[in-house]
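Take a look at this one chain, the form predicted alone, written out in structure tokens.
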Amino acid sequence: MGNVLIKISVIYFMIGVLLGLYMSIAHNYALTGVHVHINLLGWMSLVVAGIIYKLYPNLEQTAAAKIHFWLHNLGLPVMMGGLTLLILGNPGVVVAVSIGSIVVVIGIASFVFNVLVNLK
């Protein structure tokens, strides 16, 4: 699971960098919030979690790790897609942003629980 999280994280890294480049070229920084969240919750958070799972393989064998993996990776695209559409003027997606955000937070809470309880 650690390797998979690291691989997923570099995809988010590329998306974040490309979004930053686009905003810079276009001189349109409306999607700054999306850019920041993709880099923080996609790139940095997932690469750190992947490294922790690689360093402490017992952590990736837990149910909490599986919950973290799936909720983080299902919630983040929903949250980021919804936030993009919301910023671009579609107020009807606020529910998607909220649901995606809550799912990511629960996933991260599972990761925190896993580390605090199972890291020996």
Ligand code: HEM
The other form holds:
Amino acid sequence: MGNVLIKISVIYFMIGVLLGLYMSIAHNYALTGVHVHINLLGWMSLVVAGIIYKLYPNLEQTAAAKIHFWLHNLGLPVMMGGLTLLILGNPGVVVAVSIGSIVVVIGIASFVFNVLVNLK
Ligand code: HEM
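Return the structure block for the form predicted in complex with the named molecule; the form predicted alone was the one displayed.
The complete assembly is shown below, putting the previous chain first.
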């Protein structure tokens, strides 16, 4: 699971910096919130989680790790896609952004629980 998270994280890294580059070239900073969260929740958070699972392999064997993996990776694209559409003028997607965000937060809570309880 650690390897997969690290691989997913570098995809977010690429998307995040490409979006930053686009914003710089276009002088359009409307999507800064998307850029920031792709980089921090997609790249940084997932790469750190992946490295922690490699450092402490017992952590990735737990149900909490599976819950974190799936909720973070399912919720984040919904949150980021929804936020992009919301900023571009589609107020109807606010529910999707909210659901995606809550799913990610529950996934992160599972990760936090896993580290606090199972890291020896
Ligand atoms: C080549 C890579 C990158 C480019 C071209 C880029 C570009 C940008 C641009 C144009 C903005 C908007 C600035 C503004 O609103 O005035 C921004 C904001 C931001 N970026 Fe990036 N970025 C890059 C990589 C990253 C990475 C790797 C991270 C985090 C891991 C990051 C985190 C942030 C944050 C937190 C902000 C918000 C700053 C604020 O509003 O005060 N960026 N970036």
